[in-house]
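First comes one chain, alone, set out as structure tokens in the form predicted alone.
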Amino acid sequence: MNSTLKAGLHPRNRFNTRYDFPQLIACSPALAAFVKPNAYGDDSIDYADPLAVKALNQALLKQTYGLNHWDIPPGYLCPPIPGRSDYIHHLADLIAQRRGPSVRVLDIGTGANCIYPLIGASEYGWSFVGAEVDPAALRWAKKIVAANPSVAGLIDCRLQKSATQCFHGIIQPGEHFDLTLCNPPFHGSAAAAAEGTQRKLRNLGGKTVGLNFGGKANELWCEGGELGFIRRMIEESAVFAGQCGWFTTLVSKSEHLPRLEQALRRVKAATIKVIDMAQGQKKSRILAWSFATPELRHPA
């Protein structure tokens, strides 16, 4: 196996070095189909072919963390399962790696995919609620989990019934998560996901524009994009923060961040971080901030 370290992937991350082809086949033989070649020789995929990416990624969690069912609908966001490794192993380093279910976690718009679940209990026995405001998706994510039994008692998927609220109508009276996460939508339109999808595509060589990496309305946009969502995320954590140890979003353009911590300044959160993170040349962050002082951030 080639075990050349992909650049800037927490050290942790199973997936930090060059796939083996071979095995992930042997073990997920559907993936043959779209393995090739490719400028450089090397076994390879389409990446801009999202029905390799999903049966990659098929292989990826079946070989990793034996998880033998994973699918999403047809034009859902299918993610990249390097990067959503590394947000939670950077997550486990703000609680110190803590393990087991007794850690709590709550995951804003858990998607079709229900990915970070699925990933967190997988190597951490986290238990996670996943909050989604789309019923359909909902559904399919409560159909992963029941389907995969070494993480079926770790998950609770919720209906958001707002579409403007992240916490409201989730966290019930009395319920404390040690760790909230969110990848929020990017964009501030249909118009500018659909450019951005395009964008993506043109820069991973795709020919064929009628493909792209699915994400529905709510995944990909909101009103205000990104900046917008995240400000609202905060102005209602702080609601919430006797019930949070730590509350954390992904944050994509860096250019938000003194907006943000403005906005964090202003509800007086007593702690904020930003945790870089990289994937080859795509730069992200993590954004956390907590309202408690670290002694009374995980209550017994």
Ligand code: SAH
Second form
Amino acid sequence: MNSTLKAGLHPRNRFNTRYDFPQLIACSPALAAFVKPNAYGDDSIDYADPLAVKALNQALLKQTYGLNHWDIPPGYLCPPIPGRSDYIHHLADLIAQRRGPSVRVLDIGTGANCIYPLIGASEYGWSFVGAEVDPAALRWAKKIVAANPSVAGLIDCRLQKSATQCFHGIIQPGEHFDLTLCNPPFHGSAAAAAEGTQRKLRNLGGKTVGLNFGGKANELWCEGGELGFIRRMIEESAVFAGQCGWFTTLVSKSEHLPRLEQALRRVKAATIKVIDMAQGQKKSRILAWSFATPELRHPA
Ligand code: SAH
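In place of the form predicted alone, output the structure of the form predicted in complex with the ligand.
Below is the whole assembly, all chains and molecules, this chain first.
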């Protein structure tokens, strides 16, 4: 049963088989309280319960990467680890699977959970700058990093002072990154973010009381929604063209792609790629672009 592959995940994704709950509980006993048989009689957790997902994440990060200290403040986004992990492996493919701390990656909106730097540093030994606009989330991310010795020297968290900027104020003069990544806030208003939260809960069969399904409304929205955020990022990326090998971002709505590709042509990106991702029924995609020639993207 545990060898059943989860459809669509990257071949190197370590979370692409069914979870072995007894083993996970042995590693992280607090998970036991949340595991019960599902409709098919298999061990499972209630994925609509952020506390259960948090306990699962703690067990997965501990068992897989030896990250013994991971937590999120109440109400903050609780990331599904398999999907986040997929983005990291696709990024590795973009840079020919280079490893080690000389590979420098910038995570825009690292969140309180700091999940991409934790996975990227653990899987590939990359070093990260995590940029975050919410000071409370940033403090939390720094605390997680400091508490986990295997990654503490690899991750630097920096405050972005302007919600409408991604790279200005973060990338320093003369600094170079091989990759930038981003899981953008995707709603256009706080109200839409709250409604999205309710919808997600209903789809999972959960209760709709309380506005926080793993994600504060203000964590999930920005002026102009996903399209506005990424268009601003594209425009700004042209200014930092010489300092980043690849710029990338998740795009949750495929209908946004034509306008984003148009924006990329306007700023004269040399290469544009759309990398499809899937986890079961859930489809997503990475938009990647570069201003550099292949030789410049991989400095010796
Ligand atoms: N990377 C985490 C969090 C994603 S939520 C995950 O995948 O789970 C999006 C995050 O972006 C939020 O924490 C929000 O505060 C942050 N954010 C929004 N605008 C930003 C900006 N301009 N620069 C940096 N972070 C930003």
